[in-house]
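First comes one chain, alone, set out as structure tokens in the form predicted alone.
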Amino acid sequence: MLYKILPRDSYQSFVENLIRNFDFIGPKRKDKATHEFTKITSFGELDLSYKKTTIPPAKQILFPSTEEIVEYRREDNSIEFRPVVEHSLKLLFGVHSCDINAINFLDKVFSTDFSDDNYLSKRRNMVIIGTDCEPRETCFCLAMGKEYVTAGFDLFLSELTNRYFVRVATSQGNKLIEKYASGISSAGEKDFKEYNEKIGDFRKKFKLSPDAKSFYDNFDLIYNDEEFWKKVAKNCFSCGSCCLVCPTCFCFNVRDEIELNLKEGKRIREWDSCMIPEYGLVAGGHNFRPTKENRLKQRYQCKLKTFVDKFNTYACVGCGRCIETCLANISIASDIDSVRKEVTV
């Protein structure tokens, strides 16, 4: 890791260089609530001061709610089958600690078990510049130690009172910072001194703090614990929409759409989630998850205990979108907690 400074007034013709030679996304405010991570064509367009988006920004990139994954042709007796692999460059800008864990986490996802040629490809032709952000009420990132990151990026912006502390992760990250910024220098003593102050006071503000490792030692000890289960998911509507707003998620499900001269035809992938019914429903009727209580413990298994045991880290960043999103106000925040309190003699 290569530590630099940028100074401010260096900062926008940085900025400008680089939506000029790239297929730049980046935050845009979207209406007076929202923003949303999409092409940007001018510095003026760019807003930084987004605190969340509802989609996180990588993940509709890289794995896309709907993608053409294979192409078919029928010819005689035989049947020809295309990939259909993104390969383009693209620079996605502006993206926070929490949302590059998550690409890490979806990294090793897409890349242990089997190689998934379209998330990798996406993957490999992403330039990723990170920025620091402000905690809203729903954040837990910090109990989830995902509020720093110290790779999945090429660049990562912190402001200082006069100048912009850039963490220097990659090779190809200091190419963009020698080719396309002004004025960089290493930094000293004091701009070192500054940045902790900073990410000390950044870490402060946090208000959420769950137990997830006490959640994680005692899940078992629930586990079959019904009435506890059913007092969770009481209003719990299985409708998925925390699945779709998770940078976590990677469930999904695969279609095929035939053309009506039968010779031709597409495969689709596209965002499935756990807390649908339909999900565990197989030929002949069985569900294997008929019930919402099986389905949110299921949930909270593969965040905060499976990937633990697989890959030593929680699938789980803390981001709260899930929070927001849930139409019943199911907080995992609170569930993490009352699995300790349960358990307390």
Contents of the next structure:
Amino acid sequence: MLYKILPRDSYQSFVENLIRNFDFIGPKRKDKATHEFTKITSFGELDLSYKKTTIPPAKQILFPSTEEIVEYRREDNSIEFRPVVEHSLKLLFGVHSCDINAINFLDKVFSTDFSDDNYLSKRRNMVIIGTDCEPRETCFCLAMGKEYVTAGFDLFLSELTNRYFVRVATSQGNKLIEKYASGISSAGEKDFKEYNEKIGDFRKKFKLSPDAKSFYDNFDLIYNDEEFWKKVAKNCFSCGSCCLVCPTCFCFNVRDEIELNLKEGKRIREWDSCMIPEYGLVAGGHNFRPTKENRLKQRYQCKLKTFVDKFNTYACVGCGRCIETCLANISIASDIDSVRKEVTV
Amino acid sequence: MSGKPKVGIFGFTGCGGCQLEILDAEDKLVDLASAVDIVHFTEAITEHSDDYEIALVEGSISTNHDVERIKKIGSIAKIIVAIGACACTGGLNCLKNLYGVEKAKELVYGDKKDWIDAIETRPIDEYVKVDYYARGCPPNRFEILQIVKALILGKKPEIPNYPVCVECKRLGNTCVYDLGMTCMGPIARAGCEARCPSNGSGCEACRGVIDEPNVNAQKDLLAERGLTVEDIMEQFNLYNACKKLV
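Shown: the form predicted alone; wanted: the form predicted together with the partner chain:
In what comes next, the whole complex appears, and the chain from above leads the way.
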């Protein structure tokens, strides 16, 4: 890691240079309730004060909700396939630490056990510039150990008095500031001190602090407690929103679309969710997870246990999107604590 | 199914918009006509034949004459596809049942009410076995075509049994609840590409509800947002009064 200082006076021209030279995706106000990551064409459109995007920025691009993966054509006795892989260079600006940690998780998922070309080709062609944030009511990244990120980005900008503390994680990132920013210098003792104070203050601002380790340790004890899970899932709509807005959820379904001439078609993958009853449905009509309590338990297990065993990390970065989106007021943060309370009384 | 399947497209009680929706598939119509033989299409062709394998049926059953006709279609067709809200759930027409048939006849036709052969409105699956449902008001023309394609290929059509919320999230829509409105999306069946929420208004469940709707949670949600019991009943009943969800 290199640590540099970008003077505030140079910030706007640096961003404008990036906008001019890249397919620049950043946060922009969408409506009175939300922001969205979208193509930015001028500095004024960019709004780094954003608190919430419905869909996580990188997931939207690297693993889009609906993606064509194969085109095919049938002849009388043959069938021809053509893989469809998108990989244009994109620059993603203004991504928060939790969401970069989520990208690091997805990178593992899409490159371990099998190599997903559709994801990885886009990932290899993505420049990521992170920026600081202010915790919302529903944020608990600190409790998940995801409030700070040390890899997965090219540059990370933290605003200090009259300057930006820039962490440079890749040679690509270094080239970007050398080429597009003016007045760059190396960070000194005073800069580190202010930066560390800022990070320290940031860590004090969180309201939610669920004990995920206790969930991991006690999950087996509560696994078969049907009453507990029924209570937790009582209002669940099985609508899947929690998974669909989750920056680490990666499940997808694959379907074929064929033209009316019955010759040409495409294979499409689209976001799926373990909260939807059909997810557990198999041939013959058996459903492995027939009830909403089965499904919610599975989701929590996947987030807080399965991937601790597999990748030594939680599959939850504490971004709080699932809590905000849930119309049934189900909160993973409260439920983590409910498990602890249930086993300790 | 061997050879080109013969298809009949029929209309019952409703606005007739579902048949128009098929005609609106404009650039796909030639392909459709070459993939199947259309032997009856009330709104589009004058020819008629009683020899068909697939019946696409729009409209609800609301007269004794409708009952006779749908039973005849049921005795001929090997596969029946209900098209649109009226055929699938009874649709808006079911609101009539809430008044009682006699009262509704009187309200609309006054002293001529005895001229009218009306019965309680029902979706078509109360009289014949329906194999597939292309739901919605109006239905999605691409979904109708997709069902026809699946039937020609001998596949089971994929019809969503998940709520509209899924489509909103796939589209990146801001939740209409966050914009201060209410929506039946959490229990309403998807397949419309979240048409109403994508255009700034709440879903009214015109495609009916998913197989396992959490009706109590939906009532709680609407009550939490300030709706009265009457308002909540209205939301549930608009397209789904025949299903007696509340």
